[in-house]
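In structure tokens, one chain follows: the form predicted on its own.
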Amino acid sequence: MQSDSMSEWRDSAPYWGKHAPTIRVMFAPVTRALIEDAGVREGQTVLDVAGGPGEPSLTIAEAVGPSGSVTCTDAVAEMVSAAGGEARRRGLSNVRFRRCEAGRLPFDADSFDAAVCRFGAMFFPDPSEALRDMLRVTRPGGAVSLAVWHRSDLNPYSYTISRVTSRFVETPPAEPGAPGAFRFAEPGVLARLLEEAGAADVRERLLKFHIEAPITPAEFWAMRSETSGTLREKLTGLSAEERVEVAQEVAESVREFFPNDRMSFPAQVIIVTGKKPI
């Protein structure tokens, strides 16, 4: 991971920890899809790559039970620390934590029954290297399952904010293939990389769900403006009056997605899964 990106994630870690309970609820459908597609079951050993402040690792730890275990990894030490704190808070003792990069996993070959990654593959400096390493540490016949965002225009959780901020801060288009939330938004792209990395029986499915949580538009904006390093940087360059204006415009633009002051964004995610050849 590049140093400027690492710095951004380090700065974001306290906010991700702060909002972890809400984020866990928001993306629970994605976690369930990964558990299902990777075939995770009680007693297994599972690797979570780029687990951030602890999800989906901690939910998977509950799924595998005390006879199983989960190893939660992240390239950012502050994220790993936050994940450990959340595990202690929830009384989970079958989770291990390790700071490491996705393409340099410090584990022996054939160490895990399955490996998962939720919203991390888009930011890997070298996705092909990372996928090969995830397959290396997975046991023959075990699954590697990854979740990435489908297109931005299909996810109002993202575009409602970007449409507002683009009127205040010039945002150059992302370079094709560069790390970013929608790097693998087009169907087939990540699946081809996983096949090229050596996976067998690669399959892809579109997960449509709702990002839901008992928070208001104001709480939504507070969470998004804190957890996104890119957004924090944009807001820093604005005057106090402009920041207030942005917050007001965002609140208005997302109002339709907050029936009864409770968040409910329609969302689309791509789940890609392959198996390590036997």
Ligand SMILES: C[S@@+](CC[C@H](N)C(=O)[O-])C[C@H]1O[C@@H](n2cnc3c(N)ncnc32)[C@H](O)[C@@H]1O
Given for the second form:
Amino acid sequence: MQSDSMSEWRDSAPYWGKHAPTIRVMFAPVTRALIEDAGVREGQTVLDVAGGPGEPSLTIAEAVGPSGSVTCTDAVAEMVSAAGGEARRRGLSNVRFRRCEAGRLPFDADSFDAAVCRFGAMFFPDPSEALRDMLRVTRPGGAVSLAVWHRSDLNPYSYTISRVTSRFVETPPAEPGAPGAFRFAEPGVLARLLEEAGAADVRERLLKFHIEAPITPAEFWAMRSETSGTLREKLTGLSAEERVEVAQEVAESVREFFPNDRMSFPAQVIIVTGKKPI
Ligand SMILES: C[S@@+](CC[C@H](N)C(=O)[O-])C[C@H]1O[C@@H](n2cnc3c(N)ncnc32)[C@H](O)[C@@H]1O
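Since we've got the form predicted on its own here, give me the form predicted in complex with the named molecule too.
Next comes the full complex, and the chain you just saw is listed first.
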């Protein structure tokens, strides 16, 4: 991983830990989709790559139960220790933790019944290498399932903020294929990579759901402006007055997505699943 993006994630880690309970609720439908598409069942051993402060690992640990286990990995040590703290808090003893980078997984071939990755693949410096490695450590017939964002313009969770910040900070369009949240936003792109990495029966589906949590627009802005390294960097270049203006304009632009002061954004995520050939 390039060291600047690594340090961005390291700087983000305390905020991801702080907002982990909200993030877990917000993306529970994505976790459920991964569990379903990867065919995760009680008693299985599952690998989570780029698990951040613990999801989907910890929810999957509940799904596989005490006879199964989950290995939660992330490139950033602070993310992994936040995940460990959350597992202890929830009394989960069937989760192991390992700091490691996607593409350099320190596990033997065929170690897991399934491997999952929620909102991680788009940030890997070499996604093809990461997919090949996820397939390597999965047993023959086991599934590799990944969740990535569909296009930003279909996700008000993203565009309500970027449309405001782009008026304050010049934002050049992302280079095609460069690491970033919307790198795999076009249907078919990640599925093709997974197929090229050697997966069989590759399928892709569009998950439409609502990102919901009992938070106010101000709490939403606090979470987004803290957890996103890109956003933090943009805000650093603004004056204190401009930052207040951005916060006010975001609060205005998200209002319709907070009926009764509770967040509910319609969202679209792509779920890609393939099997390790037998
Ligand atoms: C958007 S967060 C997703 C975290 C979590 N899976 C979730 O859905 O809440 C992306 C995560 O990818 C991790 N990451 C970025 N590059 C990585 C790499 N090359 N290998 C492993 N993890 C990486 C970051 O440290 C961060 O925790």
